[in-house]
Each structure stands twice: as structure tokens, then as C-alpha cells.
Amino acid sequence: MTAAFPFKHILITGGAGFVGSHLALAFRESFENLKISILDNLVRRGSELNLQVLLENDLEFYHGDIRCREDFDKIPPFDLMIDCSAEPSVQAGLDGKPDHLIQNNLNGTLNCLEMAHRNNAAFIFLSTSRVYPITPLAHLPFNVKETRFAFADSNEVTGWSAQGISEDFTLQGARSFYGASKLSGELMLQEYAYTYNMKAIINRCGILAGSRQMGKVDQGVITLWMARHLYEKKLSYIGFGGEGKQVRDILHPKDLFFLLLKQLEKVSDWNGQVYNVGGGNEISLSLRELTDYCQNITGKKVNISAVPETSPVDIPLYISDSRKAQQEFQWMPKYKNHDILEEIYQWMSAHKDQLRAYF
């Protein structure tokens, strides 16, 4: 597809990662003459596989680290930055060593903001639902159903409804080092937007899932679950009694891309606004329901043990209330649970031997 686009050169940080690579390829498919550059340190396992696909699609790659401001110097002037770079583990720091996460997610984000400012570039920040604090989320009333937890009916908490968590939910309380580092990045972005009139916008994403993600227990669990079924390896329901009823909504990166296109049509209005972005109730699942999907798609069953103890940074239930983004940008996710999981399975099956070592 070829269409008018208000920018000439996009820089995507973390562009060889799961989300960054999906966005880069989607922009390339949609805008043939758009210059797209990727900055990535290739530290995360699997990024080298994504890089091969990116280079095959005429994308400029720069090996660099957002923590090193000098690594931006090699990149030609750009007019839009999409910051997909992050240490995404909510478990980071529980071992007493949060330095890497803070250096990457806070200092690295500051470098990205400063380089966007110097280039007079607009800025899209991919934040996270994890900015919302653990205790208020964990204490929301919910019902225990056969296969999942489900929010109970109540209108007593600001920012929470049957539709999930909205942008008005409280930010008071601890949220994990990961969530705190991303919230700090949001606050600095809003200072840049206010002080320098930077055109900037924040998307607080829930779980993003699709092909080419090297999932782990603490990040990318949807892909990990499918991989463990495909390769017939053990799994565990961890926390909340070990029953696997904890729930998250999910979103395909292509649906995130569709939202970005809508947002880019109104870039003149950007001033650091925040949007919750996710699949909502309709595109959500518990671990038990995820198991059923994986069993049905792969035709395999694996041993799943129960670990009743709950991590101090885990929550039983999170659903994104994305109505603000839906209403302002006339956007709705298209990929459903089965679409996302079937895509992951097809990708893994096509590269089964190559991917075995990653899972």
C-alpha cells in the first residue's frame, strides 16, 4: 500500500525486538518510500533472527545501545522516534540487582527523548500497564469462575469498571522496578512535551503477543506456553493457589500498528497524552484457557504443575479499558485469541528445529 505520510524518516529503538520488528515491517509494507531505521543492541535472544527479516525488507540497521548517547550520532536526522526499547521483565530487581533495568528503562529513555528533541522529532512511547500499582489492583473485587478470575460488579473505584482499568486508575503505590522505570519515562516525556513543545504520545500496552517473540516466564508468556506444548516440555501454574485462573488481555502488534496510524493522523494534537491499549475483555484469557487453546491447536498435552505461592509483583487480573483510544481514534483490535495463537503456532511449526534451542 502507498499512502501520504507526514514523516520522512522513522527511527525505531529496540527495532529488532518482537514489537519493534513487527512495527518496522508493518510501516515498510504500508509506505514504500518511507525511510525506516532500526537501533538495537541485539542483546535479547532471538533478535538476531528478526534482524535477518528486517534486512531483507530494506530497513537500515544500526547496532547501538540507547544507554550510550553516542550511538545515536551515526543515525541520519529523523523526524519520528518510536521507542520500543525496554528491559521488560516485571521480575527484574527482585534479586537485589535493579541496575540494568534502571539504566535501560530510565536513563536510556532519557537519551531517546533528548535525541528526539535535538532532531525536532515527534515521539511515540510504548509504556506498560505495569505502571499501575500492585496493591490497589490486587484488592479489586473479583469472582472465581470455573476457568478464570472475573471482575465483580462495582462502581466504587475510580478508573475501574467491568471494562477494566482506565487511565484514571490510581498511580499511588509500588508497582515493581519495571513499572516504576516506565512511569518515570512517561513523566520525563511529558516534561519534554511541555517544555519543548515536543509532539509526544504514550501508549500503555498490556500483553502483546504474536509470532517472532522469544517468550519467557516473566515476559512473553503466551508464546512460551505455545512453545512448551509444541516441544512437549513442562509448565507450571504459578501463584494464586496454582490453579491458572489469573487473567490478562492480549493484543497483536499489528493491531497496535493500526492504532499508531490513527494516532499519527492527529500528531498536531499530541502533548503527552496517555492511552491504555489492549484487547479488553473480548481478547483476554487465563492460563487455564491458554492451555486449552494450545492443546487444541497443537494436539498435545504437557504436564503442568501447581506452584501456589504468588510473586510479590504479580496480580490476579488485569484487563485494559481502551475506550479512550477507541473513541478518539475510531480504533478496535481485529486479532482475536485464536488468531494470535494460531499465528504463533504456524510460525513455530515452520521453524521448529531452528527455534527449539530458544525454548
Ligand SMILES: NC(=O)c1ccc[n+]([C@@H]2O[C@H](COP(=O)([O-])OP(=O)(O)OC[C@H]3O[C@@H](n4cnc5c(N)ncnc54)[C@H](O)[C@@H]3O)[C@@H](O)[C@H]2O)c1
Given for the second form:
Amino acid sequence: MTAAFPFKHILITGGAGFVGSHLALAFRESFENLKISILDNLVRRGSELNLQVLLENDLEFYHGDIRCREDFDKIPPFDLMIDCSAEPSVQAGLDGKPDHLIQNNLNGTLNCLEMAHRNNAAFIFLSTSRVYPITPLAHLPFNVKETRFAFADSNEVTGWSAQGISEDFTLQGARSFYGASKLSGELMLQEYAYTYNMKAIINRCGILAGSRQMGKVDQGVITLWMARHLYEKKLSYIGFGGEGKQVRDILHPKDLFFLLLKQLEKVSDWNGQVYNVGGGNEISLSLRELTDYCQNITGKKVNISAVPETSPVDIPLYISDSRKAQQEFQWMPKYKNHDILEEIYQWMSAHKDQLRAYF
Ligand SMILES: NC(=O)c1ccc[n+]([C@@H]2O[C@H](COP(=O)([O-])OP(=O)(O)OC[C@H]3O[C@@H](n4cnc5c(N)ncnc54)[C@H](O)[C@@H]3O)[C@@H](O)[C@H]2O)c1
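For comparison with the form predicted on its own, would you give the structure of this protein in the form predicted in complex with the named molecule?
Entire complex below, previous chain first.
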């Protein structure tokens, strides 16, 4: 499909990663004449595999680091930057060493903003639901159902309802080094938008899930879960008593792409606005329910132990209330739980031997 598109050259930082590679390929598929460049240092194990697919699809790759301004110098002028380069683990820094995360997500994002400013480019920031603080989220009332936690029916907290967490939820409190680094990035983006009239927008995503994510215990749990079933390796329900009832909503990156397309139609209105973006109640699952999906799809059952202790950065449930984005952009996610998990399974099965070492 070739459509009119107001940009000539998109730079996707972290474009060899999970989300960045999906976005890059989706833009390529939709706009065949668009120049698309990727800047990635390939620090995420497995991004080198995604890179092979990108290179087959006429994408320009620059091996570089967002922490290093000079690494942007070799990239020709661009008019849109999508920042997908981050250390995306909420556990980062719990080992007493937050330096890498801070350098990457804070200084790196600042460099991205500055380079976008110098190019007079519009800017899309992939932020996270993790900007919302841990204690207020953990104290929201919920009921314990057979397979999952579910929000209780009450409207007593601003920014919270049966629909999930909206943009009005409090930002007061600690949120993990990861969440704090992303919120800092948001604040700096809004300064660039205000001071320099940069056309910039923030999407606070819940869990994104799909093929090409190299899931680890600390990040990318959906693909990790499927892989451990496929390769018949053991798993653990960690935290909240070890029952696997914690819940997240999920979203396929292609649905994020469809939202970006709608947002890009209104780029002249961008001024640092924030949107919560996720699958909502309908596209959500607990770990237990994830196990059921994985068992049904793979036909395999693996040993799952219980680790009752909860990490200090974990929360029992999170559902994105995306109604603001849905209403402003006439957008709705299309991929349901089963579609996402089936896609992950098909990708892993097709590359079973190659991917084995990554999980
Ligand atoms: N995956 C999710 O569930 C999720 C949810 C909310 C927000 N996000 C955000 O989306 C973005 C992409 O996340 P992802 O899941 O694709 O992560 P990912 O780890 O799969 O991809 C990130 C990519 O950035 C690259 N990278 C990291 N540091 C870099 C640096 N200093 N310079 C250049 N490249 C660097 C990595 O090599 C990797 O290819 C991140 O900003 C993350 O905070 C992700």
C-alpha cells in the first residue's frame, strides 16, 4: 500500500528491538518510498536476529548508541524520530547499580530529544505505565477471583475506575528507576515541546507483546512464558503468594502502529500530550490464564513452582484506561489475547532451533 504521508525520513532509535522492529516493518509495508533508518547498539540480546529481517526490507541500519551524540552525525537529516531505545526492565537498578539505566534512559533520551530538535523533527516517545507510582497502584482495592485479581467496583480514586488507570492517576511516589527515568524523559520532552514548539507526543504503554521479543524473567514475560512451554523448561509464579493471579493488559505493536498512524494525521496539534495506551480489560490476562493459553497452543505442560515473595517494584494488577486515545484518534486495538499468543507461537516454532539459546 502506498499512501500520502507527510514525512520523508523516519529515524527509529532502538529499531532492532522488539517494538522498534515491528514499527519499522509496519511503516515499510505501508509506505514503500519512505526512508527509514534504525539506530541501535544491539545491546539487547536477540536484536541482531531482528536486524537480519530489517536489512531484508530495505531499512538503513546505523550501529550506534543514543548516549553518544556523535553516533547521530552519520545519519542524514530526518523529520520524525520514534524513540524505542531504552533499558526496558523495571527490575534494573535493584542490584544496586542503576547507572546503566540512568545513562541509557535519561541521558540517552535527552540526546534523542536534542538531535530531533536540531533536525526540526517531530518526536514520538514510547513511555510506560510504570511512570505511575508503585504504592498507590498496589493499594487499589481488588477482588481475588478464581484465576486472577480483578479491580473492585469503586470510583473513589482519581484516575482509577473499573476501566483501569487513566492519565489522571497520581504521579506522587516512587515508581522504580525505570519508571522514574521514563517520566524524566517525558518531562524533558514537554520542555522541548513548549520551548521550541517541537511536535512531540507521549504514549504510556502497558505491556506490549508479540513476535520478535526476546523475553527474559525481568522483561518480556509473555514471550518467555510461551518459549518455556515450547522448549519444555520450568517456570515460576513469582510474587503475590505465588499463585499467578497478577494481571496485566497487553497490546500488539501493530496496534500501536495503527494508533501512531492516527496520531500522525494530527501532528500539527502535538504539544507533549500524554496518552495511556494498552489493550484494556478485554485484552488482559493473569499468569495463570497465560499458562492456559500456552498449554492449549503448544499442547505442552511444564512445571511451574511458586515463589510467594513479591519484588518491591511489582504490582498486583494494571489495566490501561486508553479511552482518551480511543476517543481522540478513533482507535481500537484489534489483536486479542489469543491472536497475540498464536503469533508468538508461530514465530518461535518457525525459528525453533535458532531461538532455543535465547530462552
Ligand atoms: N515491551 C514493552 O512491554 C514496553 C512497554 C512499555 C514501554 N516500552 C518502551 O518501548 C521501548 C522499546 O521497548 P522494547 O520492548 O522494544 O525493548 P527492546 O529491549 O526489545 O528494544 C530496545 C532496543 O534498543 C536498543 N538499545 C538499548 N539501549 C540503547 C542505546 N543506548 N543506544 C542504542 N540502542 C539501544 C536495544 O539494543 C534494543 O534493540 C522502550 O522505550 C520501552 O521503555 C516497552
